[in-house]
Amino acid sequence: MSAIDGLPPLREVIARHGLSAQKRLGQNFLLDLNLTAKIARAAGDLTGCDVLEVGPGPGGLTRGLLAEGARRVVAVEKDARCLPALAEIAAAYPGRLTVLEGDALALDLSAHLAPPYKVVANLPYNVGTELLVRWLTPPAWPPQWQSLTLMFQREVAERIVARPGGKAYGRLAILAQWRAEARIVMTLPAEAFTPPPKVQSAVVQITALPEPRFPADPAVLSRVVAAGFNQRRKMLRASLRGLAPDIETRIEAAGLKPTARAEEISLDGFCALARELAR
């Protein structure tokens, strides 16, 4: 498909430019322009907003951003390979697409953009959970940014959804939940992408609350969760020793049991107890 734009069909656009995708770059491209405008639309509105995208690559999911109305894309891309095929989609698209040549966890790109803004990205594997955690743990809430849908690994984008309970549910499902709505709104198979990844791939929506839904200090929360589910399999006066000389006494004063494990523990329960160690 080629449809959305005059522009020319992304496997002619990588034989063109010898683009084969790079394993030690995380790369996997998505080529069918059917499914990079569904993910651009699974973004709501996007007129009116600047949208941050990471890992580009030749450019699917951005042709699909700006076809379905961004007011400006600033693209951020590591492979210096893919940036001729960026710069004609540039051309495309005159004052709308902005190219940063780089490390996406090296740059300032707050700098490069207008707040409250979208954040839509067919991540690179090698650096997509470190992303999401830094978006997730900005220095003040709510964020700069106002939604992120971004493709993960089906795995990593279930432990972003999970509940408590299961193997899933860990320090990005409390990341993700405590200060924003987390859900899975596409899955797509292996065999969409060049070369075909050896596992599924879904696209989470996460959106950003105003305020968290419990009150907890963030700092206190990141310890108590880490220590927690880095022994996930002891019980909690255990996993959580280092943290509190009474640690029991303050577990169940949060209204937990110290016998529980990480994994059992809710939201809530989890920011009661760092409301708790807080004191």
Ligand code: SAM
Second form
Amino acid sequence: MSAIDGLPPLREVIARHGLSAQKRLGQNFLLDLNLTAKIARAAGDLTGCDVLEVGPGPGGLTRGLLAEGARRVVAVEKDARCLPALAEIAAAYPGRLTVLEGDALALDLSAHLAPPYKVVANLPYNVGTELLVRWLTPPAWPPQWQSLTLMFQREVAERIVARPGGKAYGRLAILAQWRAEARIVMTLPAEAFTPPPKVQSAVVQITALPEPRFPADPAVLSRVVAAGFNQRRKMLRASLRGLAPDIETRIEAAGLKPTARAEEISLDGFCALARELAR
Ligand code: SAM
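Given the form predicted on its own, state the structure of the form predicted in complex with ligand SAM.
Now the complete complex, all chains and molecules, led by this one.
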């Protein structure tokens, strides 16, 4: 029995169900249930909340979420080998765990959850960024999720919370910080995982704001940011040339210098430029 619930330790679950980690599925498991409960707590009060978990694997974080009081967890797992282990957890928490088998990128997950829900996941590294971009670019704002508590490789986590002026600052920082609050709440050494990955990891807490910090059309902002950072070493007047014939005048009208580079431009500056280009 583990310290957080009456279920067997994860090493035993993994051995009994033959869940050897597969690299192609980004499988680096967390086996310390005190740690998974701590990650669950980083998502705030879970009672009365639906939680979406992507990639439960053998269920360490799932058990943390349930032990911390989540009303209901909907967990999507691509690896069918994990389903019997997850069924044991579902039996221990009647009516509170729904497991969906499949690819999180292909399923319509919101159909299974009551908004506003929280997303908590130790994401597979190969689809983590794609999922994050999708969560940050829903058709309408505020989104159906209230917060995202996500484990990433540390380098990706640093890009999400980056401020202007450094190499880490780019599209992910703008997307995450325009309409949400993003911060790193925990860093984990590679040895916290089985098997250990090559790099450190970090948990990012992203909380949706009721509205964007600065007004801008999402599609125009996305085009400006993509063009600016695709050629990040170039001055704006060159990297944004394709966006308008009089781009230099437009950049100045937004209060920016045409000779500045994308990584020097604040979120406010990008939004001003998007508004100017949308006029
Ligand atoms: N949550 C577990 C933990 O913390 O120990 C496992 C995390 S492991 C980093 C990522 C999990 O995501 C694996 O169980 C893997 O099978 C699953 N996975 C990989 N690609 C997926 C996808 N496209 N959709 C759903 N699950 C996926």
